[in-house]
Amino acid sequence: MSDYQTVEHDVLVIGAGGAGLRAAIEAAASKVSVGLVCKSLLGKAHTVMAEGGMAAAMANVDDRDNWKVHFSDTMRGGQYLNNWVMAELHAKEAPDRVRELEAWGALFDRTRDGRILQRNFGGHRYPRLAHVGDRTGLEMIRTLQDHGIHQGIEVYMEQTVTTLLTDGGRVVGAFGYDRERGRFKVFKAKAIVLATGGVGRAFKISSNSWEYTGDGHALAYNAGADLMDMEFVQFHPTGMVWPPSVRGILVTEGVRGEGGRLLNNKGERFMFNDIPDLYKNQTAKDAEEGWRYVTGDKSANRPPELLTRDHVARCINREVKAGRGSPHGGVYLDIAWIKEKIPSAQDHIKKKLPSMYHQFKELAGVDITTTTMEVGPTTHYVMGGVRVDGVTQMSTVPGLFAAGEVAAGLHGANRLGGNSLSDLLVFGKRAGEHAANWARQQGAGRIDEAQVSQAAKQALEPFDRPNGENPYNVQHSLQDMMQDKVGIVRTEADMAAAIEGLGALKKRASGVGIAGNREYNSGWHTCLDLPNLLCVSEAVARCALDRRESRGGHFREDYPEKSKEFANHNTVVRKNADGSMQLRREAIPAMREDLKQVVEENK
């Protein structure tokens, strides 16, 4: 196995979205050598699909907002399964990270007096999302790239990491290959930051791009790290449903934040039919009051379309199953109605939601300034991930850090919209800072040639089976099964069947084969993605089967209520020596008394 290139860095960041770029920038600012690996091209990160804004209690629109309210909203949205240390740090530090991004060149929408404009979003008490129209994630990536390019970061584009290399229990490097030519590469590093995003491609209908195959989760798990809270998968209420080629593509919550209404095929605002007791005093039955809330009237109550994502997704799912859906299996989202309130509504919509206007115009032939959109739930985000220390972002494996969607803790059982982008900035910075500190304190580890040879052998095995099963068939079977049996509404029978089905899919995956050579071979790439998809799918199914209650993004039809038995623990999985998945429950540490008081004051 001498046929590979070796590169060496103090800190290796795997993933070049918002969290990865911010981690790389912070590590480089500490004057250590930084390598940044991205599966696709730089700038193509899935972060660009986060459209609505980044949540930060800056109080630019409503002066009642502060970090304590943001912390309380985040904990309530996460059903108190959050890592409260992370929730506190996030709420306190998010405003500074947004201002920092502005100082680096981000062009935010503005209030009339020149401050960063903030909009309403589901689950947030006050207008809190700093935004750039509906292209906030794109602006974040542009700004971080423009700033980061001057920091001396070495970028490796179109590279996939398949294995983390360890020495004495700590990470010392990574093994991967370049996707264009298929050449192997070993990355030596004293510290590694995982920033690889989510697991959405394990499901049939997803807003996630093709890179989201659970790579970071599986890399960490196979290196011995804990995964936590994998049962909590967020199904965004509004993805495109037509035409089939764009099914699942995200329709930002910003549409509802700007006044968009959800309607069934009878023209009813069905969200009024199921308002949780927690929100009844805050949610407008009166349509006019809901509109006043959208326009910033501090005395008005929020419209029901801005309840938490898990709740809205289930309500849409209910309407469709009851036969009250749209022709293509969704419901209607109407922003055009605001012409009743704003004379220049068409120009207003195009200004506030330019991406949504062009997305529907180009992909579906729908003018959202005059016509309703067809939308439905789409797999969007996984709240679970690599278990990390709340302050440093280090996993249970020394030298291995994680930030962003691949890391668990901040969001608990359900993520509030907009918390993801500020999460990337706050904990990307922290991961980069502490990875650099770790790297300065550690000597270089030893790369085990046997580990490298084994990783290369596994990567090449599909070529030994040119007549093996097509990897795309296995992937599609997995996506169909996860969508049907571990989707929005779950039951014990379905999930038990899914776990049994995963066993059969593993056998099929071990027999996939591919013809040709390593250059430009997308089928080979799919062969190498399959083990990661199967790993995260099993973690989701096993954790969801164990949690016999409904909470946040996890809804059990056979256990529709919350249970005290599951109210104060996280579900953790770890790889056994025999390769099997071990599941255990871990109690959540008691919250500090001052933070308990903050939550109580903001109920």
The other form holds:
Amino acid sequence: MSDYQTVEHDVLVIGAGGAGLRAAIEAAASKVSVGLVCKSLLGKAHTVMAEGGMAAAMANVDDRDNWKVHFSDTMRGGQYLNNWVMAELHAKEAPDRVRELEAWGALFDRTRDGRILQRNFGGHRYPRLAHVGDRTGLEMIRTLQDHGIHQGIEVYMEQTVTTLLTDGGRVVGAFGYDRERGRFKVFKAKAIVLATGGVGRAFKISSNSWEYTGDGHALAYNAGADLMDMEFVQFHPTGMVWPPSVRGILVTEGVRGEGGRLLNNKGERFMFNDIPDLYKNQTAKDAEEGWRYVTGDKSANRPPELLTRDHVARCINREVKAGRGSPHGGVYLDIAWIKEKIPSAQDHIKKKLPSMYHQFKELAGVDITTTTMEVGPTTHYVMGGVRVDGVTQMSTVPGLFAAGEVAAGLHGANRLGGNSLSDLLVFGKRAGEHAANWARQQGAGRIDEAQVSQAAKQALEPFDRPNGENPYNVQHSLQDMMQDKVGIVRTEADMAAAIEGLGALKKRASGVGIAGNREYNSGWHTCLDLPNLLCVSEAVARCALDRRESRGGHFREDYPEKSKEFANHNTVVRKNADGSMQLRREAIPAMREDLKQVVEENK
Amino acid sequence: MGKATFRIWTGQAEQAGFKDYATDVGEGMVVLDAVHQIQAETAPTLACRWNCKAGKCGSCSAEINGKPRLMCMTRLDQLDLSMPVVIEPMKSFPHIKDLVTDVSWNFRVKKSIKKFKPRAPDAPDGTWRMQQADVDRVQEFRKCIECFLCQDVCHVLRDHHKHPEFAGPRHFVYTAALEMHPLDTEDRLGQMKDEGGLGYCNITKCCTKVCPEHITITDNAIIPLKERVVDEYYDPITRLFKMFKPRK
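I would like to compare: after the form predicted alone, may I see the structure of the form predicted together with the partner chain?
In what comes next, the whole complex appears, and the chain from above leads the way.
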């Protein structure tokens, strides 16, 4: 039964979005053998969907910007639960990572003097996002892909890893199968970098692609690694809400960065009614000042639509619940109004937001240059993930690294828009570099045949139950429940019910079955996604239940305020020997004095 | 909107054929929604590629009522639902199963094209200066989502199977993006003329018509490449000049 092929690399990177590609490129640059596994075709990963841009304090547009301001913005956005080591490295290294992309062929929009243009985004004090219209993610992944294919990296397309193989606590390989033919494969490796992205498919309304089933989170957890901050899931304030089949698809924050305003059904610009204290002195007093800000007036403060995502999402949620929403349960996002301000508004919108124009035109039949959009919150990003060392990106399991969305730390309780793409590059590079270093210092590990046969057996179990439950039904039930009970507004009772519900879903998941053969069998793939989705869902629910306060992406209706009691620790889960999930609170190390000062100076 | 029938190419090799699936359809649905619904209701093993469901990744390419399209961007209200909606895999590539084909050839072709080679940086800090106008011209090509629908529709590949000697529209766009990149210094014209088989393209513009990103493939990418090849290799006056000028 465990008939499989073996391939061997020094470093195996699992996931080929921005972080995975960047890690593979870096590892290959240090002359070790690198394998890169992608679940889909190369270049299709979720990174392609990133729209707004990548944050880097290059100060091309506003010379007051520097790493200290970026660091402070990131920490404020994360409500100080961030791993400050990562936040510092990120702010310092992001500019070089962006310039490097240009050297590899990326073509960013330009300033008048020919440098990389930077745009405004929520939570960033100065215009900071290098971008290409509203398709920055595509530019980034294609640049990395087109550069990466010439670096001697072995690419394994359409392969899924189901289990990490360990030897005495150290990671020595991975077991998986190719989706096209269903053949098993063992990837032997001295170091493994997880770059599998997020968990959005655990929720019903999500901007994430199908691949976001929490694979890396679950692989790490099952190999004994810590997961951290899993209660912090970001609900992006603006997803499409109509028609139903496009519900959740992202509407870039760039729309608001270009002057888009949020209105309720009374035509009221409701974001002006609720501005958190932390941001009072950085927010525009009226619409006029907001407009001046988005058009580059350095003396103006940002409009409240550009407050952090968690806050904007909750404000929208409140409007809808109070009956002030749009017909399909969202609010209105209006960019067409800028025609009052600039004569060629229609062309300007098409030029600055081409994908949005295209997306609404084709999927909703709405022309955004003349008509308002209906938008509402959508599951977008998980701040939590594999707990890593801030410098090397190694997890608590030796030889296992993580970078990008699958790793925790940089974003704390909430991520700022634009900090994800820069995260992928900065920590993808670091993970690749340190994984290669680690691999060079290690002897080859031993692959345990028993682990391989166990993994193979588990993978094939759904075929033993041709009359088992349809896996799609279990997936849909899970998504409905997570959306309903562990979504944007949470309560003790709901989450307790969710944890119970997860128990029942686990039972159902162990009874799913599939007919047919192993070749490109979508149902089988779904069967194997389920345990990962359930694992991350449980982590989210348990951590969210434990944090009895509201902070960043985590909002508790029963504890709507921030609490000092919860201000200084991260929530960490690990797998117990008996397979149950153990939760503990881990104190955040005190911030270095000079960094404290930086935060103070930029309050 | 009621029920509609989807006639989907299913199976593998000799056993492959059309099978009808009826499912409920509603407002705003796209073809990919219907396929997902069919998977969940009656055909869990049905194979199709998809990722983003927002027209950004180019995974769900198929032929819908005979036209190469992205399933996620084809709205049902634009199709005649009184007849079965026919969904087939792309025809220019080897079939694997149901709606999935083996597109790996495209990745091999791309790898064979000479990579980006920038000029020396313009500024002492290692950065470049470029004007927006120069960037704009290439950004059109860089919108490509690699759905390979242009490859699918191209008769040189689809009907004449010239895969070993013809790179196809996608890779002409890729090459044009590199050749017109403001920083690039490499020369790929000879490569396109010889290995890329640029001359096979007789500018029927089918590729432009099917491009979901509305890239003007033929006019903006292929014809300029052809012109450059002519200038470089076939123009008698240029050739004369070259006899006296060392090649770059």
